[in-house]
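Okay, so here's just one chain, in structure tokens, the form predicted alone.
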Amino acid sequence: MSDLACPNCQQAVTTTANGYRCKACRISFPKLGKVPFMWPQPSAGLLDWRNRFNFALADLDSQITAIPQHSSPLPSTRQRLTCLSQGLQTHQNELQDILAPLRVGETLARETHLALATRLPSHHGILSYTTHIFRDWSWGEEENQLVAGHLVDVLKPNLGERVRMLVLGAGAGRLAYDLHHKLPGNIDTVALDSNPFLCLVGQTLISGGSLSLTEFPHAPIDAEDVAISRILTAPPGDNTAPITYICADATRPPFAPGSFDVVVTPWLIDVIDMGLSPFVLKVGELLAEGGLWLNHGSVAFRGTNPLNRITANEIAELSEQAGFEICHQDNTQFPYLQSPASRNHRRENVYTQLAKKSAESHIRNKGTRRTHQHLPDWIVHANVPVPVSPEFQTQITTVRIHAFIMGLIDGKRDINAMAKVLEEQRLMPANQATQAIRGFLQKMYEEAVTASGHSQSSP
């Protein structure tokens, strides 16, 4: 790709035997199979995703082990548990094959991952969006066609003959694929997602390959629906130009300014770890003058600060402040993740906005460009001292107290006895220690119950 650039300094990268390299930053970016891995700190990013995948495999092991081995008196229960056990084991093999380019090493124990805090928020897990894969490439044809048809109708009147299109947060790639083949003219498409699992699946399927993957519906209709083997393939398409897949951070896209005529953000803006205002400016940087930003998805901004829980009207106003002219807005209901094997069928009221980058947007945005480091040097480089920041100092003290409390659990001491020990060690007064220990043990108990999937009712 001629417009591929370093996500750190925005300078052009050079092609190497194994990927790309930024001479200015002296950083090499590898490929995962055919997918460039363009994270700002690629070594740290790969380690992060390997840890997430190792944890996912360890979690699957834990689920298999937790399945009761004794026979149930109910035939349907025996059928369900047998189907689940076989499905989980098959799923492990499927994931190992698909994610082989990650070159994952020996799997650590699940408890080790938890202790190392590699259990990440659900929307960052490597398998968090697996249901979307099946929607894209197995049973979601109705949803896919409705969404693609709607967005083609919105985009088509505003396009030129030749279009360079970027889909940020492309997931497993079906929307990028449909727009690539349904839009008129000469469309060059880049699909970008942060998750290597989704990228590798998408790259395989849009290139004409097929995959076998096991679905585990959230609310299976019957016993045989707890684990279903699906064959994933892409439908035929008319555009002979290839779609390029990139694995990268959507808030640090590895492209030179003005590289695209269209940027599509499907179901992205309310889940990224970046404020919407700077992200809109980032989209503007990616677009050529007169370029189009097509946003489509939920408006479900979360967080404790009410200022950040914005609505569709505020999205439009922020876009205009960043130098965009609003061309189209609508709120439309679509089916969403309606697996035929699940009892859960949703419909979502989805917001679509098309905005055009104005000629003066570069003047408005001058000086507003923000840079940030993906990970600090003391994490990336093993020979840089780890700073004792005030935040770390608080965490260190808290962890030491928690570790001390865990060491007091011997099957004999009650909470009062443990509080007395804390007081004797001058860690805190006994009356405070009692409440602190009770709260800590409650949290540990709830996390253990959630991880095991067992009921919280007493035996």
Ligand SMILES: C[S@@+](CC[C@H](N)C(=O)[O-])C[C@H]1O[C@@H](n2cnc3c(N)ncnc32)[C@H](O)[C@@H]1O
Contents of the next structure:
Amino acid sequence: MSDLACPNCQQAVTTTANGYRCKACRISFPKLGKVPFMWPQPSAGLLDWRNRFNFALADLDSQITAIPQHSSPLPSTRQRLTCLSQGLQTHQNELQDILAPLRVGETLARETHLALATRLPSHHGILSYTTHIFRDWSWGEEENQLVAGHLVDVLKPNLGERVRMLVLGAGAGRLAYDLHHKLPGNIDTVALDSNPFLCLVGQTLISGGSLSLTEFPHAPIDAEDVAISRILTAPPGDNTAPITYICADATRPPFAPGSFDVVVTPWLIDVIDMGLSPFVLKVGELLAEGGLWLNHGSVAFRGTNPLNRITANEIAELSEQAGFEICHQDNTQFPYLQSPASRNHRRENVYTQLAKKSAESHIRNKGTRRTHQHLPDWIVHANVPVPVSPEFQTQITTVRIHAFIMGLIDGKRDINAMAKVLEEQRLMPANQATQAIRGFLQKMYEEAVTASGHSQSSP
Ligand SMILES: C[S@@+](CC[C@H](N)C(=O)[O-])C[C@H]1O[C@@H](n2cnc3c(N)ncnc32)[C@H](O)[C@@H]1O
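Beyond the form predicted alone, can we have the form predicted together with this ligand?
After this comes the whole thing, all chains and molecules, with the earlier chain placed first.
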């Protein structure tokens, strides 16, 4: 496997009894089971994922509690709810087993988590991509073969004898597995994803294990399809070299520049929390000269803002600007996440692009390229004073005002009374304060409802 580097300073890490260590940054990176956890600040990353996991378990609890205890008059409803209740309870146990390496017991208070929830994109829950697991390792054989076959055809004519391949945003790992086994030559594969659940599932299955996991289809066909127990296993493969799973952030990958001959980004560029332009440069950095970037997936899911609904041509142009030479482009329809137990079946028009890092790419990017930023000492070392930097000034004021407003909630004051206090404190004129407080409290209220898992509607 390509050597791991520190995601902060990109120097090689050394192996320790429980994982890896960067001597320069004095940071230790643990392993989750067999999966290296290579986050820039591993303790904070672990805490965050642990809390997301605890929220997911709490959500399952509230779903179980919300199932009506009194018997429904309809036999079909009774059958559906019984199946759901049993499925949810089984699922909690399955998750506890699979995610045991995250050490579930260690948790922050909900408030602390919310206050700190700026570190990981909050929309990436630990169970966000669970359907992909079933597609990869249970019912998705047709979809998997179509995609893998297509990408092998695109890559094959361009590959050398020995290939170091990195799959970024590998999810539960099936595409990485299929490419690893179906591509010719000597393929050395690293699968990287930010989500520890997907990494732990993928790692177990890819190394020959099996798992049992309950699927909850979005639009179940019959009552027994509401919660289905699936056995997950990998089909046999020919490549005897192991695949390495890494839990890390693709925007801060733990590898030295030039470590790979192929970087694959399957269904990633549309969800990653980084501008496309710096991300393309990041991919270029990871590739050796002449290396290949294979992108496959949707291009324009980036949030709801119409400004971000980019087209395939923009990706191609951006790639060329970053010093890539386009070798192949196609738009092809593929079935997507078509669970046999669900009435929802998607077909997606998918953009595939293969681009080669040209010899002069580093020259073209000179001046515009943002090289890897080292984390400041005051983040890495707990004993260095945190500076009052200009970047922080605005945030400090905003957070103080927010804390002040929250402190005014006493069960007696209304918004007008709060606005008056803000005016008295000379923080804002009362007429502006009323609007500002209303907007802020609405946001707080919505976040509180989402975080507590209380839905407005009952089943
Ligand atoms: C739409 S899924 C695609 C998964 C897989 N590539 C597939 O085709 O089934 C997007 C994946 O990107 C991962 N992801 C999102 N942001 C990431 C990041 N910053 N670093 C690493 N993985 C990320 C998610 O955890 C998820 O597995």
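Numbering follows the first chain given and starts at 1. Note that the structure is predicted; figures quoted are calculated from it, not measured. So that the term is clear: the rigid core is the largest set of C-alpha atoms that superpose within 1.5 Å between two forms.
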- Item | Core superposition between these two forms, C-alpha change of I437 at least 2 Å | yes
- Task: Could you tell me whether the Cα atom of R426 shifts by at least 2 Å between these two forms after core superposition?
- Result: yes
